[in-house]
Amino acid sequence: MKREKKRACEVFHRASRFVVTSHQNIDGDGLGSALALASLLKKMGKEVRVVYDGRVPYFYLFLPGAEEVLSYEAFCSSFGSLDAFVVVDCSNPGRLGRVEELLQKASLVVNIDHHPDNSKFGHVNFVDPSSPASALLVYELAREMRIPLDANIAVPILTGIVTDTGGFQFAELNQTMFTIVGELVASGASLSTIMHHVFRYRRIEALKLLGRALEHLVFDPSYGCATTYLTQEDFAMCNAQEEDAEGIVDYGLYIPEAEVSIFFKEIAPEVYKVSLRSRQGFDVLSVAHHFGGGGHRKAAGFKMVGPLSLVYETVTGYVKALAQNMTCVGEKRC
């Protein structure tokens, strides 16, 4: 891993023109990592563009450089040759949407990520599954290259850390993390501002949508699973967008006895994005892999096609069987 970090730094020093991108349905870590790295490279005198196949969610527009993110169409019509293509916080190229077409044409790809199922698709792969956030890997690169931090770098890095740790709920806030956060704050990042935008800044349409999801919420104590769903009809009734469903999957774990939370979101007619969250003892990444998705041990997802009833029964049936098998093994009854 140290070798790959040094190789990434060598690319950043040697090349002049960069494109930086991240996965679709972008979150704070993906966007924060991309914007922080772009600012870092600009500080080194490089020419950089950030491109994303989608719309940046409104609650992340406070990030420095967010307004400069190019759509796929805008990028294709305005940018010529490049030296290196950098992908952050993305486990495989299929998650890039149409930007994958650009990646396939790139002669040099740098892959920076912390997902345990990363496919190592880059020519350089700085991948560390032990890192709580990809943004922390950007921080490591800045330190490796001895580039001084400023607000344009520190704010998106801290946003990535806050987002992927659930406000430091999913990663131990140890002395090392305290030191890094302190350095980012000293460099111009406001933790309170970031926490506000990430967790407490939502349109009224998003709050109405949350209400619909909570109406659909059910809990099965037999295997500690909370589930909810939103159909396209729910979105239409609330005049809501897909980004307004951000964070809804986490509510299932508010239930004290819940071990796993599943959220079914209809993104097209009978096409569902299934999001999973879990506590320490339940590996939802294995569930996502079973259905062709990916993510982390405690946060993962995938897509499934079919009527809600079939999708719901298929997924919950698999999770229930997995949970019961874990209980069986834990109690040594198998």
Ligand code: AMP
The other form holds:
Amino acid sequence: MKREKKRACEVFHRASRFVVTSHQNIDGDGLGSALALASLLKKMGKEVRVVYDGRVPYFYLFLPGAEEVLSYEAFCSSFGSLDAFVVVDCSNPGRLGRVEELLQKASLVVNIDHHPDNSKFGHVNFVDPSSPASALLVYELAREMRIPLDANIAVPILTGIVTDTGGFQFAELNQTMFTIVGELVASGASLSTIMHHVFRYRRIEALKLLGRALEHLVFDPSYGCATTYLTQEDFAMCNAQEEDAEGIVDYGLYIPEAEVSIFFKEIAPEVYKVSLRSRQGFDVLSVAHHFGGGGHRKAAGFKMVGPLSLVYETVTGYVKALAQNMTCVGEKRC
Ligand code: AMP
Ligand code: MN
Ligand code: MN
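I've shown you the form predicted alone. Could you give me the structure of the form predicted together with the ligand?
Whole complex next, starting from this chain.
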């Protein structure tokens, strides 16, 4: 891994024209890592474009450089040759949408990520599953290359860390992390501004949508599982969009006895995006893998097609069986 970090730095020193991208349904870590890396490379005198196949959620538009993110169409019509394609916070190219086609044509791909199921699709793979956020890997790269941090680098890095640690709730704010956060703050990042945008900056349509999801919330104490859902009708009633459902899955774990939270989001008629979150003892990544998705042990997701009742029964049935099995082998829930 140290060798891969060094190889990534070599590419950053040698190449001149870069494209940086991240996964669809972009989050604060994907966007933060991409924007921080783009600023880092620009500081090194490189030509850089950030491309993303989707719309950047409005609550991330405060990030320096967010307004310069190119759509797939804008990128295709404006950018010619490139030396290196850098993909951040993305476990496999299938999660890039149409940007995957561009990746296939690239002669040099650098993959920077922290997902344990990363498929190592790059020519250089700086992948560290022990890192709480991909943005921390960008921080490490800046350190390795001795590029001084500034606000354009520090703000998106801290946003990535804040997002993926749930505001330091999912990963301990230990001394090392505290020191890094201190350095980012000293370089111009405001922790309270970032916390505000990531967690408490939502339009009224999003709050109404949250209300509907909370009304649908149920908890089954027999296997410690909280579930909720939002249908296309819910979105229409609230005049809400997909990005307005960001963070809803986290509410299930507010329940003290909950070990797992599952959120079913209908993104097209009878097409569900399923998000899972868990506490320490329950591995939701194995659930996501079973249904063709991915993620992390405590945060994972996948898509499933079918009517809500079928999708709901299939997923909860699987999770229930798994939870009861865990009880038998003496895991935390016993
Ligand atoms: P989400 O529930 O969308 O916030 O995603 C939680 C975690 O699971 C993130 O690390 C995602 O990158 C990952 N994830 C979500 N959906 C998929 C998928 N279809 N395939 C692979 N990983 C996914
Ligand atoms: Mn992400
Ligand atoms: Mn991440």
